[in-house]
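Listed next as structure tokens is one chain, alone, in the form predicted on its own.
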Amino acid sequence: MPKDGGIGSSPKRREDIRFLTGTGRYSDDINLHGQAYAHFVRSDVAHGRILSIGTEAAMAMPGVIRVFTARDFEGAGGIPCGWQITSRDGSVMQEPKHPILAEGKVRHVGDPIAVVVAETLAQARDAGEALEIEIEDLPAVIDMRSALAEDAPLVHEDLSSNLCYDWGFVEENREATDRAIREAAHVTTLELVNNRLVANPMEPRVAVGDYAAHSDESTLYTTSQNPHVIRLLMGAFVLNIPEHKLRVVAPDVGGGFGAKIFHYAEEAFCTFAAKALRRPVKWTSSRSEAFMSDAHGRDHVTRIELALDADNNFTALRTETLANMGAYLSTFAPSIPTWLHGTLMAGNYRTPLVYVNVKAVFTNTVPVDAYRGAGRPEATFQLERVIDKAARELGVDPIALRRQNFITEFPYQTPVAVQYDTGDYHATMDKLLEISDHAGFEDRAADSRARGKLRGFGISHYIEACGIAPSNLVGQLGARAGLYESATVRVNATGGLVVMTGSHSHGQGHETTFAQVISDMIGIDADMVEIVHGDTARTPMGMGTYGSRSIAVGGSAMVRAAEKVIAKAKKIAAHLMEAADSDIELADGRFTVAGTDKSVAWGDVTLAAYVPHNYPLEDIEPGLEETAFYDPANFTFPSGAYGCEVELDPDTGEVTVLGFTAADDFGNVINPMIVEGQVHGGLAQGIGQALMENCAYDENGQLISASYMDYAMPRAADLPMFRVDHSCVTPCTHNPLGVKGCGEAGAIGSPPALVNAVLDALHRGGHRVDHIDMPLTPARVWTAMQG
């Protein structure tokens, strides 16, 4: 058993006493003496010129303290991406400028045209109302295949079209892709939407940028998810400021998902008002100012065909998906459905030849850019829709299908330039059909139809690459920064350590987890662990948190800096007990010589690191704080099997989750209680997207799905309780703690374990339904039934 407050034990998360007792501090809670309020005037067209912006009669109206447009800042840099991505015929993508404020054009509804600045956000609201704003209506492509069109309007006239990457991966396979499906003894083909999603964190974004004119200093409180990645785009590419000179603080942050990495408009704008008004400015989303501002999910359509041989061995499989990257390209957009979505495609099974090619669209939309697992659920959807649906062409079960192809030997070079180091799928597969009491369905299909309801039950086995590294790989792969990760363990004279990472939390319980790997390498109570984030001017220079890399990436760059300083310390534990540093030991807070009852306190060893009256100063410096940083040789590779049971209305078409059952290896666990936690998160957004969610535009760009009233989210009553398992463990080979990520399993295993469910259904009540797009809404579902 684990020790209380150690790895695999389940302390309670030590940051929820301020959440749940209304003490956090978000960045909304900031307020700086003096501050000014922005409100931000929007494109309510999807695309047209900008004919004139008339500001005086807003300029005249109470508490106004300036308008700005695109004229204030011509010497500014266009919003930043990190990621360029090479089209296969080797020209590199077209990447317009992504302008602060709209410059000549508006590209998409909510496009920022002009600011408001004023004493209160009520006066800078009712000024904005009277700016006098005139546009020219150009035609909007919205639908991607007609953006690609000859004819299409540009989203950008300075592109030659609104293509902006033609990517094939991997190119040296394609014609041995191909000659292997034209050869198999069967193809399954299937055509799928991945649907457009909105984030919906539950605290909005927020900027807050201050100015101190004595030292020049800049300093941008907002919700991120990495602001040493801030500081680095707004101070090097769009604002000019040196990075000594700009300070980026992300305080608590609730919730991101993907749409708190990147770096917006509006927190640039707020760090250059304060400086250009002299006093600090403060921006707030609305939500429904969030539906049209921040980065948007998914929004791939994809044709997926999977050769088999005329044993049911998989043999290929090729993908042509297109993929929206909306107006403009935000900060990690052109990865996304490229490298973290390719390369995935081998999934769990053994493929020998896979090619994909993804066409990535300019469309008038807001951005698309990384949501919950961005890439990888995109992939394990195509994935496993088209095997369920091969296994029902074939007339043979869907997991003997899946078990057949299984990847069974590691490490596992696949055909998509990855390499698995660990996995047992077959192991995961196991305890999720003993967990879901797989063995029962059928007894309880038969209940069901004797209340005249259908029952399905569906399955998905996925893979996902977390810990998104090493820099060096991902460098060749276009990213145009490094993602490694950094911390610095501080320990004071009377044994506490202050550990400062790079890394950032929005509510995944950073500061319990990271305290107890500390805790437990040490043998201290993790009462006396500190953590420290979310601050550029407090930690070293970290990529943040996205990908499932906090503890893979940033725990071992943590126990790399604890190591070291455990090292050191040694070397003052042997000296004060006259022994080899070598002969030192340490466990449950004591520095014991080898084989002997000879041993000092944790404490007293770092007291004397910092009184350092009997020790040579010539061997060992005083004090005890050590840095590290840490880039991983590979990805880490969670796994899992997940099964859903619904009851399906043939009369309406409704679908009731009654089941969900994860089974994942995410390699050694910090915390069983914080994982299940995350799982259960994934879960509802997957299973959201699955039934529910979609984020829809009309023919002229206009967003028909701008609030709540529109957009529907998953409540507590729409989903079951789930049962979470994590006790098939193959620990990842190459971090110091043997870990390999959790928080976007749920979402990207649950949508193809939902619908695989619904056609099961539909199918065992004599429809003939082969897919159904997401979201499985009744309508869709009730319409599917009709033939």
Contents of the next structure:
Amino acid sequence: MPKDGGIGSSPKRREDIRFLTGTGRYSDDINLHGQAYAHFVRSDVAHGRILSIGTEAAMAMPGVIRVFTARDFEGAGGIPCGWQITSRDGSVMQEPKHPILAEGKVRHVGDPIAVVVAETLAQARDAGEALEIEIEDLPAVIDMRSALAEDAPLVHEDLSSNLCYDWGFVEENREATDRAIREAAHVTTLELVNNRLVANPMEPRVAVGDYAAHSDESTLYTTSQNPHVIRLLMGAFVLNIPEHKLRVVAPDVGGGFGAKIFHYAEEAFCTFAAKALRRPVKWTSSRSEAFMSDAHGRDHVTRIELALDADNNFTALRTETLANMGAYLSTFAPSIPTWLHGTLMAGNYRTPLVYVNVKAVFTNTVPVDAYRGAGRPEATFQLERVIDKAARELGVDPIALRRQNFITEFPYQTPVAVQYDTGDYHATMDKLLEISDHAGFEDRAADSRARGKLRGFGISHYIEACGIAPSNLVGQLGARAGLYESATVRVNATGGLVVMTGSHSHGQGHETTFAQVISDMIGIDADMVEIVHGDTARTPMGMGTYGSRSIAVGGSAMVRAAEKVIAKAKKIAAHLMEAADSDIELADGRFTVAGTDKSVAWGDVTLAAYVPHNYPLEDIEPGLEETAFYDPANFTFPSGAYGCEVELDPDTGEVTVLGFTAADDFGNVINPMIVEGQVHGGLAQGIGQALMENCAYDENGQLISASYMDYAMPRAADLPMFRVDHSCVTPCTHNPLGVKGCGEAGAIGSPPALVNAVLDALHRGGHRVDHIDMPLTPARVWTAMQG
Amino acid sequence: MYDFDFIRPASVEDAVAALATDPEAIAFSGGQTLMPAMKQRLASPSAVVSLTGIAALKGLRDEGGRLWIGAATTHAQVAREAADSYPALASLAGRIGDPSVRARGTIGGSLANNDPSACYPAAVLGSGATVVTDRREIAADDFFEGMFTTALEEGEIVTAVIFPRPARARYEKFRQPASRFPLTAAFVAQFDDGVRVAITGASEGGVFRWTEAERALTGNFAPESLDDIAPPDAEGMISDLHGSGAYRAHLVKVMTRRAVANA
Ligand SMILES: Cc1cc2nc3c(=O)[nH]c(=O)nc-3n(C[C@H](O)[C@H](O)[C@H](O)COP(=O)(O)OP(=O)(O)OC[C@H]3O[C@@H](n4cnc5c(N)ncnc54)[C@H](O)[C@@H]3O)c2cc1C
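Alongside the form predicted on its own that was just displayed, please also present the structure of the form predicted together with its partner chain.
Let's see the whole complex now, leading with the same chain.
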């Protein structure tokens, strides 16, 4: 039994009190004395040459302080990209400049052209309309295949083409893979689209820049998942402000889902303008702006081939993907279709040969970058779809086909570079079939048939790689940053303590979970532990939260720092009890000398550390505060079996999700309630992608799903009660908590399960439909049924 | 939003006068269509003339067996108070938007706006209701003139709608996945002298009567009566991100059948 409040128990989330009572402090709640308002004037065409920007009339409008254009940023750098990919021919990717404000050309609807700063937001908007902007329309490239055509217009004229890179992985596997596919007993081929999504966090992005003339210090309040990364990128590469003169604060953040990882132009703008104007400058995104300026997700077009031998063993896998980068390279964009996608292509299966080719393409669309799952959902989707198709072609059970090819021995070296440390895929599959009542499915299907409906069951088995690491490896792969995490544990004199973590919580509940771990390690009440995050002035340099890395990497750093604290505290305790360090044990907040009844309380030791009257000053320093930087030895590899049960209305094509079951192996679980919440959220997003969400452009590059009138977000009523389980546990072998991460799993495993379920329903109804591209809207399903 | 004046008259005469004196002024009822347009700076009235302070424009009452609904009556009130007198209409009103939209949006605003995907126009046309304005009465068949276009003159205010009460009726709505407005919806009403079928959401011309279905159902008010009728021509149906014209035409028949079955 887990201890009350400790690891494995589910105390309620302490942060929810402020979120639910309206006392949270979000970036938009920050209003500084003398603050001015920024309004971004954005391109309404996808591609055009800026002929002139007349600012005179706008400058004369009431309340206008200044109008900024690209000219104001001549000394500043472009917004940097954090990852460099090398193409198959050895050349590095084409990397265009990403200016803060458009220079010479606009390259997507929403590209910022100018900014008006005024006393009020309304005045700034009024003046924005008075700007005289002359743009010569240029033909837009939207579709990726046309973007790669010989005579395609160039998104960036200083590049040789719209191809960012052409990546092969693992290039040494290519010929052998081609041969295996040629010689296979059976090859299943599938072409599919992974639909473009808009992240849509509940809180839109905000940036507030501030400048203190007396200290020459700049402060940026921003809706970020990783304030230290923003400080480094913006300070060193864009605005040339040294870190010691720049503070970045990401206070309460209302959801990120990836879209708040990246460094955005608005952040650099507000920081720059605050200094230029000697006034705080605030920008709050409207929802409409969010649609055309937050980085989008997914947008892959893929052809996948799966080769099998005569006994249905997978022998080779080959995929070719076009990945949309949008008009500029967002912070992590190049890494998503490559290192977060290619490395997962083996899935849970013993496929000896895998070859992945990815061509990244520039188009006149909003930049595309990580969105919950980032690359891994795209990999899982192709693989789990092509396996289902193969099973149908071969007339075998899709579950049996998966089981036959599961990896069962660990560690397992995949043909795509990574090594899985642990897992038990049969266990999660068994668990799924049990809790989804798979055995009762045929009865339920008969019941649906009797009501004129089609019922289907679909499955997927995913693997995820979390806590991308180690840094020396990712450096070789093109990362321009480290991927460790940091924590400082500062113990106060009376025994309470503060953990300052480089991770960031924007809904995940770190303040609760991290405190549970510390409470367990020391044996003190979790209320004595404060978790501080999101402020570069208070936390050590850390990489933030994305890629389900917080507990696996940030939690590990915290454990290491706490271990150092405990080791030192034991020395102090040994001194107080006149015993040897090695004899001291810590349990339930007391230090005892092993085998005796001598003990001192945690609080006595912490007090001695700061009031060192009786203290081994000749051996150790006073104080009790330690920092650790943790760089993992490997990724962690959560996995799981997902099952979806749908009912389809053949009259309308409407799909109702009746049941969704997730059996995950997350390794050790700190707070089961929070883990379930993470899975629920991920499932909602995955089902949203599979069923209704779609970011669509017309051929001229106009965003036609630019509001909630046309971009369909899932609602509670669209989702069934989820059945989730995490009782299958193979602890991670290389981090101190044995944890794997759970943030993205739901969004990774669910789309293929849903699509497989709909196709199962269709086949049961006699409709021989091989594939439908997401989202499976009623119109698309009905159209597919018409043949 | 741009700057504007807010006028809240207490009578229809004052409202009409306010609209007549300022051509840039606009009637404002629940604001559920107008307010988003103003916030996005797509509408820039010099003044909004609020109708919600006019008692004569609110409520429901029986008028010689017909149901009178004031133009400024909210969807929520119709959903509540027409539940006995006209259940199909109450059910339609109760499925518009979400609770906050229903708490403010009004029948008069919906009709004056005549969104091709709005719900109420189907009920008004499908019931053969009468639209009453500050100056005349307009039969439903003459009121709707195409997408976002009505017979209303400049400055004319809808004051009420009068519904004859059918023997049986039903509204079936297939939702557009994002906005949850009708992608296609059918209002079917059976009167002593015949059946009316009105379709919304589907046509580029806005709400329309599906006369072939009306004839077939007048003969026999049963879903099977539609079996041999082809859906309306896909030509002229709305085709967009959420469905082709052919899909909408198909849905016209499916929703009409369901409305008949559930009436
Ligand atoms: C989130 C959301 C979901 C919605 N879902 C649906 C839905 O599912 N189905 C549906 O049918 N509608 C839906 N609507 C629209 C809603 O029903 C509106 O209330 C309705 O379209 C307009 O009514 P209103 O009273 O708000 O009009 P307003 O916004 O006040 O006015 C609309 C227009 O009508 C004019 N006007 C208003 N009253 C009068 C009058 N008495 N005489 C003359 N002109 C007048 C105004 O000048 C304006 O041009 C939705 C709206 C929202 C915001």
